[in-house]
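For reference, the chain that follows is the form predicted alone, supplied as structure tokens.
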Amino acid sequence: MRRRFEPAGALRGRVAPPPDKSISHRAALLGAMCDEPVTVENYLYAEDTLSTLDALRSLGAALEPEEDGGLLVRGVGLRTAAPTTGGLLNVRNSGTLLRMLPGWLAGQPGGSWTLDGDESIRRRPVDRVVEPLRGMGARLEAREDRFPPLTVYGAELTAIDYELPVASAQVKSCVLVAALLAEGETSVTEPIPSRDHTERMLRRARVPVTREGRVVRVSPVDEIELERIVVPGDPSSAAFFAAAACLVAGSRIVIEGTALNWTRTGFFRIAARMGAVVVGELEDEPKPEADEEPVGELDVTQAPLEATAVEPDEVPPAIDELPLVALLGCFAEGQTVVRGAGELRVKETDRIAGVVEGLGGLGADIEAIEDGFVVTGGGGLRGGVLDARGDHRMAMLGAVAGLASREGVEVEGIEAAAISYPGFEDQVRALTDA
């Protein structure tokens, strides 16, 4: 489906972003591991998170959507995931599910499951979860030992001290979930802090979780207990409208009820450094022992932008929003550089290649480097056609680019936005019509 987004006048209004995708996945997954029912308020009902619900039903959990947007999870307990018919779990396009779920399944002795999905998911590497889970005693098989389909054979697990070669919240979470079922204390060392939603939720479930510097430690438990989880607004989704407000002259928008966790708000810190006016109670540093998600408002106002350099230690808290940094760079004076973002090459698409080709086709002066990109700004964007490549972030990037361009942008594959942001186009219209 192709949709055209015309240049916009000043964007004004309030935006309530959809529920956070990362936290929704984790709430359903950990809820399914509980013996007692768990109420999840403000669950994200989007393509990715519905894949998680379907997979958990196959494992024996009962998941009941509620009229107010909530979800009631009746789990199967930590150690009793049910084998599926034929052993197949369809993750469709969900990379989070593909990488987190094996951590639970690996600790179910006697069971075996095969995780597979669509064409895009079959290009996403799983070797980074295979390695630590094998080290804990599980047996796993993958195509070329690297790609889905991924078959997990449950086993008695033992603790491991694992050092992540690349900062990844999904891989870290996989190992931490497996640690709940392993004998002994497991540690995971991160090169750079990544999003910490799993650790916060595990603490709320009374799991012994500690952090010292870059090292997270988890001890096994007999059961986990969660009664109620409230999912805040998604800062990754909110960032697209914040970027539009940064670029379109005279704009000011207020983002309501969004998560302000330090590990998720890197984009807003980068935008503020570039000159955008971003007002809100952002966490000013990681909170290693926190168990709640901070929530609040952000007030974003357009202002002249200056180029910046995004270094590797800034990448994990902004990983999903780095395409927007490239977009801001098109309008900023000077040269914007992003380094250390090789993880973008193994997202739903190769996002480095997609961003460079997509924005380059709209008139940007942008080039790829091995682990990022370089944008020479000041000229803005002409406009044209951007192919989303089936990637929800690229679809929304194209829409925001159209609002800020001189001639408008046609987005090929705009329907991909529904993977994480149902109603995205309606929200665009609401802000541009205000």
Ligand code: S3P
Contents of the next structure:
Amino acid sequence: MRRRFEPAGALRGRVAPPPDKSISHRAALLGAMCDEPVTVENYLYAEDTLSTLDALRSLGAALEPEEDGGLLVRGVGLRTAAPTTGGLLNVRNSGTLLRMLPGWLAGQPGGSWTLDGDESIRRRPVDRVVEPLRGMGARLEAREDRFPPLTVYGAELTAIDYELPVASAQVKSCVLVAALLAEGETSVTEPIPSRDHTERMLRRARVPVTREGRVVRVSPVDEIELERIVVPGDPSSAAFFAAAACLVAGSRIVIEGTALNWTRTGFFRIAARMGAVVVGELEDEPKPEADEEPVGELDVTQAPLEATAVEPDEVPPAIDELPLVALLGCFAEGQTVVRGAGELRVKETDRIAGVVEGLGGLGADIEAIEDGFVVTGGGGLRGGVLDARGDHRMAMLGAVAGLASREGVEVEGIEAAAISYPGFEDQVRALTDA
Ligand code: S3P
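So the form predicted alone is up there; where is the form predicted together with ligand S3P?
Once more the chain from above appears, this time first in line as the rest of the complex follows.
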């Protein structure tokens, strides 16, 4: 489906972003591992997180949507995931489900399951979870030992000391979940800290999780207990409107109820460094022992932007928002460089190629490097057509580019936005008609 986004006048008003996708996946998954029912308030009902509900139902859990946007999870307990008929679990487009769920399944001796999904998921590497889970004693098979379909044969697991080759919260979470079922203490060492929602939620479930520097440690437990989880607004979804407010002259918006966890708010720090006015109670440093998710408002006002260099250690807390850094770069004086972001090549699409070709086609002066991109800014964007390539974040990037462009942008494949942000277009309209 094609949709046109015209150059906008000043954006004004308040935005409540949709519930956080990462925290919703974790709430459903960890909730399904509990013996007692768990209430999740403000669950994200979007394509990706609906895939998680379907997969967990196949494993025997009951997940009941509630009228107020909540979700009641009646889990099966940590050790009793039921093999499905044929054992096929369809993760559709969800990379988080594809990487996290095998951690639980690997620790169910006697069970076997095959995870598969759409055309995009079949290009996403799973060797990154196969390797540590094999190291813990499970048997796994993948196409070319690297891609879905991925078959997991559950086993009695033993602990591992695992050094992640790339910063990935999905892989870290997979190993931490498997560690709940493994004999001994497991440690995961990250090259750069990635989002820590799993650690926070496990602590809330009374699992002893400790962190020293880059090392997270977890010991096995008999059961987990969660009761109630409130999902905050998604900072990655909020970032699209924050970027629009940074770019369109005269804009000022307030984003309500957003997760302000340091491991997720790198984009806002980068935008502020480029000159945008971003006011809010962002965590000012990582909080390695936290169990709650900090939530608050962000007030974003447009201002002239200057180019910046995003270094590799800033990449994980801004990973899904780096396409927006490229967009800001088009309007900033000087050369904006993002390095150390090779992981973008294995997201829903190759987001380095997508961003460079997509924004390049709208008139940007942008070049790909192997692990990032270089944007020479100041000229803004002319406009044109951007192909989302089935990637939700590319679709929303195209829409925001249209609002800030001189001639408007037609986004080919706007429906992909519903993977993480149903109602995205209505929200664009509400802010631009205000
Ligand atoms: C996610 C982690 C990140 C991110 C993805 C969601 C998560 O992926 O890009 O959108 O919920 O853990 P990686 O773990 O592959 O970096």
